[in-house]
Structures are given as C-alpha cells and as structure tokens.
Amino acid sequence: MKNPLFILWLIVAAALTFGLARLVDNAYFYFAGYVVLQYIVLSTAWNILGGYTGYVNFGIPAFIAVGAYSTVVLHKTTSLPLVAMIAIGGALSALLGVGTGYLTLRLRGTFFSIATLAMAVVMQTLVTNWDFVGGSRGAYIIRPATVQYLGINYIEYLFLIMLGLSIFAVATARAIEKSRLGFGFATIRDDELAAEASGVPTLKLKLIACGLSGGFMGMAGSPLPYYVTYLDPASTFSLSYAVNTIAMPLIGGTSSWLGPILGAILLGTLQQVATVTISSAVSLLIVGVLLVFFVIVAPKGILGWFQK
C-alpha cells in the first residue's frame, strides 16, 4: 500500500474514532481516549529508536517534559495557538534528542540506556529549580472552555489534536520502515559492527533516529499542560511514562509500525478501565503482568503470533 493511500486510511479511521466519541457523548471518553492516543504517539516514537534501531531509551519523561514545559513558557509569554506550541515543543525535543545522541550514542547496550536515564534525572533537577515554570510548586494552566471556530469544547479539541499527532507519527513510522532509512536502522539493530564495516553511516543514522524519536515525544507532551491544567515535575517525570512507553511496543511487537499501536490500545484501554472500576494504583501492576505474560508466551509481541 502506498503511503498516501495509507494516510487516507488513517484519516478515515481517525474520523470514525471521533464520530464514535461524539456518538458516545461522554466527557470521560475524551479524557481516556486522549491518554491512549498519547501513548500511541509515544510508543511509536520510542519504537523508531528502540525497535527499528535497537537502542533502548529510558529518558522518555525528559522529552515529554521539554514539550510540556515549552508550552508553559509559551503560554506565559505569547498568545500562540496550541498547534504552533506543539511544533516548537517537538523541535526543541528533537534538538535534545540529537544532542543527547551525539554525546551518548558511542555507548551501546545497557550503557546507552543508563546514560539516557541519567539525562532524564538531570532534566528533572533543572525543571525543579526553574522558578519561571513553577519549579517544584508546579504551574497552573487555565484552558479555554471551548474552541469557538470549531464549535467544540476544549477537551474534544485536545482529543482531535492527539488524533492528528497519531496519524502523523504512525504514517512517518510506516514510511521509515520500508525506506532506505529504515533498512539502515535495521542494519544497526542487527549488527552495528558489520554495518560500519559495510560503509553504513551508523552515527548519522542513529542521530536521525534520536531526533525523530525525541521530536515525536516532545509533540506528544506539548498539549499536556492544557490537558491536566496543573503541571509539576513529579507527575511530568513519572516513572509510568517510561514503563508504559517501553512496554507497549514490546507487547505489540517492535518489528512493525503496527506493534506500538496494538500495545498502546490494549494496555492503555485496560489501564483506563482499571482506573474507573478498581483504582489507578493497579496501572503498573497491569503492565508488569502483561509484560511477564508476553515475555513467556510471545517474546516477539502480538505481531509475533502472526509472523513466520
């Protein structure tokens, strides 16, 4: 399937999803749907570096925070629309990804993962001591009640924004997967030394993967202040972001663009249902149980069941 046709199918699926949400006419559907869509973007972004290229990134909250806190700064200093804030947040997170990659990508395996985790800790320390964005006290964002030119309330608008970001992230991941860039990523994942010996520009490709992955994570985090209305370092740098974002592609399958979507929908929906019916405290328990199950039963994820 050609990518333009694939994008059309994604748009149709997004339109049907939004139509279903309007049909249900329940505010919580938008709140829960936003979270699931956010994780589709985050897990797809992580998979570009972790699944396609083979470099496991634990610094996910740092990229989310760059997007979120750039929105806080822009909200306080400008009157830019949210779409522009998302673009700026994504660009800043992409720069952080490239910068971090340049400093750490000479490390491999566990050492790279520890370096990204250390980067997240450094970022949290900086944000906690930055008074302009609230520091450890946090920052309040008053979101508008409605979006007048669309005739919908703001939560529905945020849901639409995240639907658009999901289409963008998934379409990009699929385009990469079957491209020369994607094959370059795969050579690094399978045998980096052999790729270097064959003339593959491994450092350049890894920096591209870091930039793309970080940029999408930043864009996913940019609308967060308007969604939660109160942003503080403890919640923004929450361990659950890193655990969920890594677990979803592993459960769905890291070999394809479809895996992160399946994992995000399955895990995200179960967590939202558990939050309503039991308690939000069981969210990480659900992640742990599913991870153990899939590691034992399907090490290659859901897609592994259907692949030879």
Second form
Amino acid sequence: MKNPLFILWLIVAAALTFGLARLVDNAYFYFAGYVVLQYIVLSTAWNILGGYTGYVNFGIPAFIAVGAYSTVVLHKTTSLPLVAMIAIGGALSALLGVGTGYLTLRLRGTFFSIATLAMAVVMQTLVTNWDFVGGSRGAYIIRPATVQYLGINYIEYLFLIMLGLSIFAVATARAIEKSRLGFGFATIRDDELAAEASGVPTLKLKLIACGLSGGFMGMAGSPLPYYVTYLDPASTFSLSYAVNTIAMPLIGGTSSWLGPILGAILLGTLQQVATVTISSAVSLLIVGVLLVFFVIVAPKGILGWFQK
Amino acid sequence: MAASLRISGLDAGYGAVSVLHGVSLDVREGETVALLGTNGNGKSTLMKCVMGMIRPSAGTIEVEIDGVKTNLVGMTTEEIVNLGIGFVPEGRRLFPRLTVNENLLMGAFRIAARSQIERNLAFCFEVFPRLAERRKQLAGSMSGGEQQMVALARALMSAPKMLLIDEPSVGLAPLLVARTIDSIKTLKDGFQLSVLMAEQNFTQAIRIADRGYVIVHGHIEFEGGSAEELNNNDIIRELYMGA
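Starting from the form predicted alone, produce the coordinates for the form predicted together with its partner chain.
Whole complex next, starting from this chain.
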C-alpha cells in the first residue's frame, strides 16, 4: 500500500474513533481514550529506536517531560495555540534525543540503556529544582472549558489532537519501515559491525532514530499539562510511563508499525478498565502479568503469532 | 582502474595487549595477495586496522585509487568504504532478519554505488545463481556456503576497487571452501579488483594468490613473490605440517 493511501486509511480509522466517542457521549471516554492514544504515540516513537535499531531507551519520561514542561513555560509566557506548543515541545525533545544520542551511542546494548535511565534522573533533578515551572510543588494549568471555533469541549479537543498525533507518528513509522532508512536501521539492529563494514553510516542513522523517537515522545508529552491540569515532577517522571511504553511494543511486536498500536490498545484499554472497575494499582499488575505471559508464550509479540 | 594498498610499520593492539609489530605489506594494482597464518597471529587485526575499526598506534596505511593517494589512519569505516574499499568480515556477519535481496541492497549504501545497483546485482546473481533463486529468503536461514556467497556479493555491491576478505573458508565444508575461493577469483576478474585475503587454508588460498605473506605472532615472517615460493618454504612446512 502506498503511503498516501495508508494515511487516508488512518484518517478514516481516526474519524470512526472520534465518531464512536461522540456517540458514547461521556466525558470519561475522552479522558480514557486520550491515555490510550497517548500510548500509541509513545510506543510507536519508542519502537523507532528500540524496535527498528535495537537500542533500548529507558529515558522515556525525560522526553515526555521536555514536551510537558516546555508547554508549561509557553503557557506562562505566551498565548500560543496548543498546536504550536506541540511543535516546539517536539522540536526541543528531538534535540534532547540527538544530544543524548551523540553522547551515548558509542555505548552499545545494556550500557546505552543505563545511560538513558541516568539521563531521566538528571532531568528530573533539574525540573524539581526549577522554580519557574513550579519546582517540586508542581505547576497548575487552567485549561479553557471549550474550544470556541470548533464548538467542542476542551477534553474532546485534546482527544482530537492526540488522534492527529497518532496518525502522524504511525504514518512516519510505517514510511520509515519501507524505506532505505528503515533497512539501514535494521542492519544496525542485526549486526552493527557488519553494517559499518558495508558502508552504512551507522552514527548518522542512529542520531536520526534518536531524534525522531525523542521528538514524537515530546509531542505526546506537550498536551499533558492541559490534560492533567496539575503537573508535578514525581508523576511526570513516573516509572509507569517508561514501563508501559516499553511493554506495549514488546507485547504487540517490535518488528513493524502495527505492533506498538496493538500493544497500546490492548494494554492501555485493559489498564483504563481496571483502573475504574478495580483499582489503579491493579493496572500496573496487569502490565507485569501480560509481559510474563507474552515473554513465555509469544516472545515476538502478537505480530509474531501471525508471522511464520 | 584498480587500487593499490601500502601498509608500513604498523603497530596495533587492544588496550595493553599489542598484536601487530611493525607490519609492512603491499597489494599492487590488480593483484590477489594472500595473508597467511594460523589463528591468533593478527590477520583479523590487520584487516580491521585497514577498515578503520581499530586505530593503529604507529605506522601508515596508504591506498591509491585512480591516482589519488589517501592515508587511511584516523578515517572512519564509513569514509573508507566510501573511498572504494569493500570488506567481507570474518564469519560472514550477514543481517539475518533481512532477505538476501535486502542484504545486498544494504551493501550499496555508499552513494557512488547507488547508480550501479542494477548492474552489480545482475553480475552477483550471474556468479551466484543460487542467490537469485533465494533472493526473498531471510539471510539467517541459509546454509554456511550460501551465506558466504551473500557476504561476498554484499561487499561487491558497494562497487569497490579493492576488496578485503577475512577468512572466507571459516566454518565451510572443504568442497565449499574450494568453490568459494574459485568464486573470489571470478569476482575479482569481473570487477577488476585488487584483493587482500586473510586465510588459514594455505593450499586453497595459494591457488588464486599472486603473492603472499606469512604472519606469525604479529610479524611478517616471510614474503613470497609467487605461489611456488610460498609452497617451497620452511616456515610454512613448520606451521602447517608440524615438521
């Protein structure tokens, strides 16, 4: 399928999703749906680096935080529309991705992962001590009740924005997968030394992957202050973001764009349902149980079942 | 136009362990030169130095391609491949989860090679008809001999002027070793390459080599100007026959 046709399909799917949400007509549906969509963006972004090139990034919360806190700063200092804030948050986060990549990509395997984890801790310390964005007390954001020019509630607007970002992220991931760039990423995953020996510009490709992956995570994090209305470092840098974002592609399958979506929908929906019907602590337990189940039964994720 | 290589006074090692001591070696235009030695004598280290994967502590590595001389010390692997030097690493090192076709296309990442993809692919498939049959198969699922064909073809897809081959015979059945060595000769003639081949299998290597060097404990112990000179040599008898 050609890329424009694929994007058309994505838009149709997104329109159906939004139509369904309008049909249900319950604010909670938007709140829950936002989280699932946010995880589609996050896990797709993670998979560009983690799945395609094989570099496991544990620093996800740092990228989300760059997006979220850049929104806090912009909210306090400017009156930019949310879409512009997302673009800025994404750009800053992509820069963090390239910067981290440049400093750490000489490290391979586990060492790279540990470095990204350390990077998240450093970022949390910085944010906690930055008074302008609220420091450890956190920042309050008052969101408008409605979006005048669309005639919808603000939470519906956030849901739509996240739907749009999901389309953007998934379309990008799929386009990469079928391109020279995507095969270049795969050579790094399969055998980095051989990739170098074949003349694949490995450092450049890894920096591109880091930038794209970080950029999308930042974009997913940018609307977060408007969603939660109270943003504090402890919950922004919560380990559950990192755990969920990594678990979803692993459960869905890391080899293709579809895997992170399947994982995010399955795990994200289960967690939302469990949070309402049982308790929010159970939703983390679900991640653990599902991960163990998939590692034993389907180590290549849901996609692995369908491939020979 | 082919390429030539001149290594002189090369010292290299891994951290505190030094492996190569003042190695000097030449590959002239259009030659096949065998670098002979048993395990652990520094053949692979020498190859990796030329490819920029290990930085030598002393000495120079100079190539001349189409009349332009370049010192390779300090260059990255990518830049060295871009100059027109192809490398077949020891143990083949394919991309197992990509197909044969994708493996070959990844060999042509070098910009100068992209315009020649069709022609080079056709030539590789002519030399290795087996690969044409299996172009859609995952490289990791192929036999050792077939994988060696893919590794050679992948290196050639970068349209090199000089080819470095590290132990093409490793892990192959004797019959396949002979075939692989023959195909190196065919490829070399087809692409008008200069070849430096590291090999333990002495008898197979000298079948196609114009000249050869014997490396022992990181020194060049003997330089043979022809296959006969290598054949009638005491060091080789000692190393290979144990006499």
